[in-house]
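Read the single chain below, which is given as structure tokens and is the form predicted alone.
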Amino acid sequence: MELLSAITEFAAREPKIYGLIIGLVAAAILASVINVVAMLLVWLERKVMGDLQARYGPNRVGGRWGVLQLGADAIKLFTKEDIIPRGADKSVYVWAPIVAVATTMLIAGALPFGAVIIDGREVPLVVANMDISALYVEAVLSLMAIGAFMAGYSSNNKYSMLGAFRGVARMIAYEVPMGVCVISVAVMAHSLNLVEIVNAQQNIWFAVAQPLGFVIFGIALITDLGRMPFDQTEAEEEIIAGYNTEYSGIRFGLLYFQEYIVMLLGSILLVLLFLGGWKGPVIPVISFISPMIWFFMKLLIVLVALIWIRVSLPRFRIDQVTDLGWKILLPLSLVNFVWAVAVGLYFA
């Protein structure tokens, strides 16, 4: 009680410093949780891919389910020698993984991670509840290619450079239709705030109100994440491993885990924009965390769907990817935008 009263007194006396401390603590907790969940996501993908392809997943370390395999892999990566290629741009080479991971943390700060019910009222779990959070997240997503380009450019390797160029071309082709879909959702919800967008789906999900926008956003998201069948940035049979070919040790580990962190955050964004977020019937016994249950159930379905798509579809050529973005998805996203404006004005 004395500690609580001391904290309350300090918060009243120094509100700015108290807010800064709370923000740093929240950011540290958020970063820790996201990295742990991303590690679990790597394990989940291995197991689901093993089941879908009728083969064994990780099962050598940690018993039947291989739950300790990822920890063993992480120790291996963090203890391997860190090699910088001769002729590489050292400063850019060193900073590329840091920029890639920092970008994902900027996204995480504006995403609501569900909600809890306190005194009959939903309290969203978000670090920064911004009025333009949807637009902010879309803008920061477009920065992901910078880390990949830095890695490919600085490695003094033609295959890495080719992977970086492919990443930038893919990003430019798909950020536009993705952005149009985000604006279409905002028009229908009459807000760019992700929390208000979720609240606007109380009666109907935007995946139902905008089925075309949902499909376009899903395809654009998979492409932006660089996952199969749109992983031309690291197409193994063409460019070895793409932009991170020359990386080893902990720097490779950072770039590797960054891909899964972005996969997690992108799936959360899809759930928030089109699948109603944490909206669902209240579960009586656990009403306090009922919204969290619905949120993570939807998130798990999206993650498994992304893994399923990776297992099922072959890789497209880079010219097919850019043609799909510019010639098909962009016009269709504009059609969906007109539909969203018409429906939004009708229900306004």
Partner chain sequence: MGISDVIPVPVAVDEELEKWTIWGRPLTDVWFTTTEKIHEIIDMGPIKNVLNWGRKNSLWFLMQPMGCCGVEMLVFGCPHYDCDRFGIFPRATPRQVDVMIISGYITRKYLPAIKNLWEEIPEPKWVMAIGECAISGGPFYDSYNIINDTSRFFPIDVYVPGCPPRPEKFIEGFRELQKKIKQREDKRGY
Given for the second form:
Amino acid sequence: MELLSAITEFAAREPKIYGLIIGLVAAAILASVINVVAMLLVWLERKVMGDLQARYGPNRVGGRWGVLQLGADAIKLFTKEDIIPRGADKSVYVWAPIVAVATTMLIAGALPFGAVIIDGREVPLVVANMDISALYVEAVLSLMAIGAFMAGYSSNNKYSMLGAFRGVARMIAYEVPMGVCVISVAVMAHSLNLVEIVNAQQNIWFAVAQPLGFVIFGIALITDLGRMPFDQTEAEEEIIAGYNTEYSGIRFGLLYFQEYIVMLLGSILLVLLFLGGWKGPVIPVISFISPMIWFFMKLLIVLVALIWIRVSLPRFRIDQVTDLGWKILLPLSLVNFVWAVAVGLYFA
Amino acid sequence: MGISDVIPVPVAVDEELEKWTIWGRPLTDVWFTTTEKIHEIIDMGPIKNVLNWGRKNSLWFLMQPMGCCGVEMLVFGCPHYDCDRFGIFPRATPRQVDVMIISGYITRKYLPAIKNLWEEIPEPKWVMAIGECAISGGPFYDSYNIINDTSRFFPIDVYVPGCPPRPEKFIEGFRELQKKIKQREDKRGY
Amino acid sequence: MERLLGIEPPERAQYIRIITQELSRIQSHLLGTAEFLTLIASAVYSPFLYMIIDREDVLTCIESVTGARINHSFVRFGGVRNDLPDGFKDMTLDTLKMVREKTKDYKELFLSDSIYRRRMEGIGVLSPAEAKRLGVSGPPLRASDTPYDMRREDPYLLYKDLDFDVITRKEGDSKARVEVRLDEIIESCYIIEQCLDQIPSGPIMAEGIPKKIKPEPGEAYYRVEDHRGEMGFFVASDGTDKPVKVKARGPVYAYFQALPPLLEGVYIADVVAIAGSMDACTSEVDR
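For comparison with the form predicted alone, produce the structure of the form predicted in complex with its partner chain.
Below is the entire complex, every chain and molecule, led by the chain shown above.
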């Protein structure tokens, strides 16, 4: 009690410092939660992939389900030798994984992670509830290519460089249709705030209202995540391991892990924009967390779908990827935009 | 050197601390330490066990098939055998692997390349020789351009005989390597 | 070697040789196609793993006869080492039925997969004349509209008694090469079924083979249709129990000669599509 009163007193005396401390604590909690969930995601992917391919996936480390597999991987990666190749651009090389992870974490701040019902009122769980959060997330998503490009450029390796080139070309081609899709959603929801966008889907999901936009956004999202039909940046058989060819130890671990964090956050974005976020019928007994249950069910379905796509499609060639982006998806996304405006005006 | 040299505390604290031990060493010895000492502590303590637990359960190997054992190496990662169960899976770049598998004969022309690959792998690393050709030259024993004894060039931890060994033998080989890592009996002493 | 000695193996041994050869052709083509799929997709591409599962079943059949998965050491001068085990016919027929159905599925899958077709159609076109000039044989040659198959051209064993088609494709691109391979799997299934129907009972080794073989001085060259193309063996003897010269001519070396003209001016991603569709086994070259 004494501690609590001391804290309130301190908050009243120094509101700015108090806000800063609270913000830092929230950020630390968020970052650690995201890391743990992303770790579970890697494990989930290996298990689901195993199920789809008549294998088991990890099942020896940490009990029957192999839950501790990722713990073992992390310990190993942390204690691996750290090699900086001769001829590498040292500072860029060192900073690249950090930039990659940091830019990814920036997205997490603006995304609502579900909601809880308190006194019959929905309280979204979001760190920074900004008015333009959809635009912000979209902008930061395109920043991610910088980390990968830094890694590829600084490694002094031709395969890394090729991977980096491919990543940037792909990002430029797909950010535009993706952005147009986000704007279409915003037009329908009359807001750029992700919480408002979710609230606007109380009656009808945007995936139903604009199916074209949903498909385009999905494809562009997979591209942004660098998942299977679009994983040209690290095509093992063509350019060894793409931009992280020269990375070893925990630096590689960060780059590897970042992909899964992005996959998690990207799926959350898809759920929020098109699949009605945490909206769903209230479950009677546990009404307090029923939005959370809906949210995580949708998220799980999206994640498994992403894994499923990964194991069942061959890889595009890089020129075909950019062709698809500029020549097909961009015009279609504009069509979707017109449709969204028309429908939005009709119902408004 | 004691605590009291650095921060102003009574000398009695120093005397008390000298009685404390950690893993059989005086605490003060550990307190102000150097990198070498940290390594020493890690080497003797249970920390090493945790590290080796992580390492032995996440042995990624270099996807570099040669000869007909390479075919079995491919199958080793596929259903029916599924190396992913043990946390073992292939990577394409030597920077991110722990185990190099010599899965076939090494010609004199190929030796520099594979030595280069071995040196590119970051520590800690292990090497396995799989198949007769890698162990003794196999059917090419008296050929003019085949390296007979690969252990002259690589510190090989596990030999898996067979021509080619069945994928089950691959699993057995990896289990032996895990056992070696756990008991710290591997050639390079991790 | 048998040609040099003038031995004719008994009929049953010849049928067993054909069966094992065609079975291992099936497993090799399955493996080749699977490996090729990892190149254009990735190592987690499911059809690749499904093919390996099929291959394991075929290998089980081979193993029940020869006792080994890959290096059989099974053929002896004048016959084969083991007879077919009990229940081999039923097991093999079941496996072949499964393989045939699965292979048809794969063909359908590749035809309907637009990403696959974009990657493969018109890539790495090898013209018939160019292919012949470079000495390419096997599936890549047959994909370039040339019905050249050792089993037809220079029938060895009892292939002349069996009914089979030589699979060809007109296009000569990567897609055609893979299709030839898949069709040959089905064709091999058909050949094995015929063999299992027709196989007579009898001895599996010819009579009167001496323990120490001393052929007359002379030379012999013998060609077979390997999984990857024309495989030739040359043996020269001077009358002692050790040969003067043994030379094996593998098909893959010629594949590599065909690669440079095909790879000029293509994308990096196409390099793997072309080289993979050749199913070139590098360790056969690096001998």
